[in-house]
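So this first bit is one chain, no partners, the form predicted on its own, shown in structure tokens.
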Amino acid sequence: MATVNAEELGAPVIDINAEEVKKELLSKYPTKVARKRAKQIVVNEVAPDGAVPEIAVNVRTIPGIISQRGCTYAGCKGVVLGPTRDIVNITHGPIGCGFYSWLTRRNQTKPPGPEAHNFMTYCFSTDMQDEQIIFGGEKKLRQAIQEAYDLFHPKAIGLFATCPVGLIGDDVHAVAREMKEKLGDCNVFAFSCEGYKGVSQSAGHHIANNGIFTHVVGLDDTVKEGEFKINMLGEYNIGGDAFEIERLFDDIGVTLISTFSGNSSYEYFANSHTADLNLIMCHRSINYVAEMMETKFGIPWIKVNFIGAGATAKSLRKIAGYFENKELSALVEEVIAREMPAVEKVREEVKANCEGKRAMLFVGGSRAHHYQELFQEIGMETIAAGYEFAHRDDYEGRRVLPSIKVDADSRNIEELHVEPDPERYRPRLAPEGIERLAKAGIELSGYEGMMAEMASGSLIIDDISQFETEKLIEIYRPDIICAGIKEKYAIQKSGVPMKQLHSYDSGGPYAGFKGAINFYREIDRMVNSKVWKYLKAPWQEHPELAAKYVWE
């Protein structure tokens, strides 16, 4: 039964009825709340054709429930634009919103030389006071733009509106146009990414995609050298992940035009439309710009995953298969053959310690999906997973896109009308090429979603609450949970190791072959550490005295 406490029995619970667990999670909620949450908690069942149950997602968090989510501004500035080194990003709002003006994640970058700009470690904010809230803050915003330009002479300045700005009506776009014309050699553009604008940070991703595509992509038509030119989308270089992926691209002779947006720059964005293929890592945060680039410039995209040794090998082969080049394919196989022995050696060592242990992943983006591959490689099972800000296609696959209804919250985000560029639209593949790739198993513009690759009977929970997290720990006693910074300490106090996967806290890279080795070793240390048993004092574990009140 789901009410069994594994600690009380002194042994882990192996067979737990997920439907009973779902009922127990919902039993503490009021009827109306339980009815809504029931649609967001699903017991996975994978049909032979890959179909999975429908899950309710991208809906507002219920007031009073402690959620993992961030705001629209955090998704726009903190996630998508934050890792770009040479754009001055100014937060227009009170300094409390300035948290995401700084480098809040462990995004890393390598400027090409000592003279290259790198503003990632700076915090730019207009620091709105009561006066600006009452009388408007556009004057102060103009002053901030001018000051940033005078001090740093950047190629671009991004403006990010926070909640008070939307409420008082400052026109950040008009200010951006005015200052762009005044400064002349600096591209100034704005994002209406007020925190309340969407149900989660996902709205901010969409707004960031729209802004970068409108104001930057396509500004530089220079065609760089290289036979195989690609863009890497949805890789934010947490802990140096992008560096490891770039190393592999160099080894196989692929030219990386741009990354959105880890270890990237304004110039890379401007030139990204000259690539021949877009690779998508984080499907949720960046699929918008991939689709717009395909419509306007003719660049197709494929879903890849460089988290996990097997997934990395598969993704490299997929790239070679797309370009249909024997020399490239040979180089890919050479790199895989070179890298895998070291991976397999460590994997077997770690697997002996970790096999049979169980993990839960509740992480934003595609990480709750991608990292399951790494756990599988060392014999660990993912028994429950979910996202913070996903849409149905992230869970169920893109096959469900035609059935997704656009609600008022989604309609709040502008959908750009994009048409083929009359001069620069160039289909990279002829119809017969697309057909050949399909026969070879390379799907363009496709993603199966997380649920299709998870076991039937596993638990899928969208926008998990703190209460639900604590209840799952009580019932399942997982060996490790992967989540974000807000959940970290509560989970650890429950005696369960917690790996923070939004920014890693420490460690990394975890991408590619060397990243897999790093992850294997770190998980081995975490799940097999003896420190967790010392969270309870000896007299709590083995009480020696017992007593009763006199009236009992």
Given for the second form:
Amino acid sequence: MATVNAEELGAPVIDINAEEVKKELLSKYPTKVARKRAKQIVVNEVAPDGAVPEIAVNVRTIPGIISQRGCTYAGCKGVVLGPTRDIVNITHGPIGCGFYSWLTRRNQTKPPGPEAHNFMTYCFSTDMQDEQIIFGGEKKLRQAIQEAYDLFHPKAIGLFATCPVGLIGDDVHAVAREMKEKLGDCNVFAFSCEGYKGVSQSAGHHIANNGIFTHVVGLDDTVKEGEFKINMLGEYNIGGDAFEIERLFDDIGVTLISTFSGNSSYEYFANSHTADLNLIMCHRSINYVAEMMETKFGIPWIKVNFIGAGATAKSLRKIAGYFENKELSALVEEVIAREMPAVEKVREEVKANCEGKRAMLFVGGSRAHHYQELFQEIGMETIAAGYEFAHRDDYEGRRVLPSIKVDADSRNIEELHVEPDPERYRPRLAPEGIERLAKAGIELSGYEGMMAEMASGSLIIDDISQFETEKLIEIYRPDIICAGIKEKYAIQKSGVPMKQLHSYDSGGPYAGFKGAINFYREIDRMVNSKVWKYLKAPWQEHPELAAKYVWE
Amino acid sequence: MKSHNAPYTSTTNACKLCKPLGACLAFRGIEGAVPFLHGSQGCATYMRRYIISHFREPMDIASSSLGEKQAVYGGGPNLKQGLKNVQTKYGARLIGVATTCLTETIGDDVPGLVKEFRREMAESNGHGDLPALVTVSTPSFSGTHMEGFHAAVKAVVEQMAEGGPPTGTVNLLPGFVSPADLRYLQEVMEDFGLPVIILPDISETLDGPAQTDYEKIPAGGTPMKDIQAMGRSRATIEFGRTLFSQETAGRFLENHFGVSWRPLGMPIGLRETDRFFQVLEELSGRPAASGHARERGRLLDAMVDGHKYVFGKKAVVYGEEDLVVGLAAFLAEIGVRPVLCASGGHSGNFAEAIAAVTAGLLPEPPLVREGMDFYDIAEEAQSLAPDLLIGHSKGYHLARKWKTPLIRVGFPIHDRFGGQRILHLGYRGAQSLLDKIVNALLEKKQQDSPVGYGYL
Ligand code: SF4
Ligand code: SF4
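I've shown you the form predicted on its own. Could you give me the structure of the form predicted together with the partner chain?
Full complex below, order starting with the chain above.
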């Protein structure tokens, strides 16, 4: 297949010194801004022990610098709670915040039957007006809850505060308690997730984790059948990813108790403490729940990654390893052996077209890391990457946790004090077990972060701005950039294909083995598209031709 | 406040967007402008995403990114820092500052802060090349995105237009119409030989060509010097029947500079377009170019041909008030009965405007409802058994539930391609709407038929 090479698009730039690039990126900023950004843009260097340079992250975006980030409310309502189909989520605030977080096809769900509750296509808001801003909105909120209850009889109602709510002093938690009492058979809980509270969505994830853990997890002690019971944390079923992962779990015979929160239901959360292992996909958004479950109920967690065929195989083996069960291991091997030939076939085909091409990923709080695997599998190199809302541990690994400074913004978000449950705490592993697993190479509660797995000399940029993205394109002319829809058209206007990784645009799933195949093909289509060649009309490319016609 | 018509306190599946979004769209239609939201960054991010996925174009909205501390102590310093960064980093020639619910609630005095900023900048580096700064107050707890849009247009005119020797130019304030509509309007004005200033003009800034080099601020938009000259134009045409009684930009130009104000309905369908063309003939002193006359003739011809398919069909129309008014006028003309006209807006003038444009054409007046959400619309419409839904993508759920065709118009269009290129205005727009409506009905008939005729 013919490919567009960089020459056709302008200056081909290879082997650029990342330090120089960093200087260039900073050169246009006023001194104060440049000083701040200098700590957020790092040239990677992986020491033999896996240590990487420190990066300043999770700090406020500079006013006026257009960022990818959303707000605390977006992280709480939109990301963590939103994908749960049977909770009525009411946004308490003016209409916009709720309207904009009305879910799209991004998060998919499969209700058990046509009659089962699914509120994901709904968008509930108190639509605050002047009157509430002046006299308070609690009354309207109470009415909204009552209405939702009367109309739908949901099992649970979540309340989400937006910026004005905190300022006018509405007590959403008091309203929740009162209405829960009044309704009797409906769990009502609230989140003080006003957008201004945190640096980014991340604060909202934390608030959501706290709320779900406090108000829902542990409400249902029914122990389900199944020898290997797990929870999947931080998997939001974008483009149907969770369905592909669930398929694999079914095949290897592990029982999925709950997913936080793709394709999820309120009842799964309530029952999630009965699982024996927590798997973490997106470490950033959900590690709090995993840690709290471990402290309170004794459930260990491991980091997994189902993005990439190799990573999927590795994660499945890790699960089998944890349960130390031969039959499970055998089944896992069987499934891998069954799935891989199809993957390999497409991979070879696509690799021939994509080898040596270069990608940049600026997205999310885990995706910029996970997707590097997929690119690697088709021979593409990640030359720069960064997250939108991650913390240092997601970049540098959990080893730096003790040294992370708690600033005013993080202090703002409550850290729940959790203790072992007097009745229900049950350590799943004895100390010998933990040791045995460690020897077998199965690390509990561990995450190495993104940087340790990236090449030395690659660029790491946190909370990249529009301006920096443009500069990078100019300098590197990458073959593809992964980011979100807000960045999409600006990047494509520069003649570089752009893959959306928040929602998958029209594609997906990309998780698991089938997902890997989808992704290889998608990237092949995008980086080898011929359309970019036609950006210039023939008469623009050869002006002398046009001139000749005129002259003749 | 929710309209007294609607029985519910809460809003379920809203049929409106928030006020600053409209302001940002309006600012985006000015050359060299960057919209700026004074508030927490989430609002800007959300609105960008919404606008981008409709237009499939970049849309930058800067934010003063307030945090908890500023929410308590005031956002002045952040606002000033933000303005400075937008000026230096993006080379903005105009920054349109809109407030959000947060800064309206804490009561930041944005015009005052901007004045201070101007002074401080002047002191620190002479006059420098400070961009023009326009401020508009857009609390979403009163009004929808359309109020925000009109408020921004008015703010721009109030803060920038100047008087002076009259020019022969005509101001055209089209409201929130599509890039395709704007290109059509330009063509029409040109054909009448009327020099025009269209404000705002998103025809290029939100529907630009593919390029090799990305421009931070896209080319196009109403030039600033044109906006300044608006006080010297000979007339202002302003679209939107629900605006007639309001303090609009057009009225301001008349009151302050004596520019004759010619408020009109959105030229959707035959008669509203006729009224528009009539004003243009009067202003230009010449008849419409033959091309437009022929378009009108073809439209009439198509109305006759299509009549048998559409006559007596019932439609539910929803969306921005003035768009719905125009659509209702058009539907009544082609023989479709708009049985419910609904909007999330609540100007108070909606019913009157609908009555005016459908007078004499309908067996009975349609239900007209302000301040509606889709839950209300569903309840009202179910018993009306509509054959058609006309509006933006957010009505899709109802269309699916009722197995009723949805004709997509307006904003936002998130489930189809080319929303920015939908033409609504003029004879040509009516023609294209008519074709779509007839075809949707034919397709439905075909789908519902057990036989599947290929010749209808
Ligand atoms: S706070 Fe107001 S301005 Fe911001 S998104 Fe919500 S409704 Fe819109
Ligand atoms: S008002 Fe606050 S909660 Fe709402 S979108 Fe803006 S930042 Fe987020």
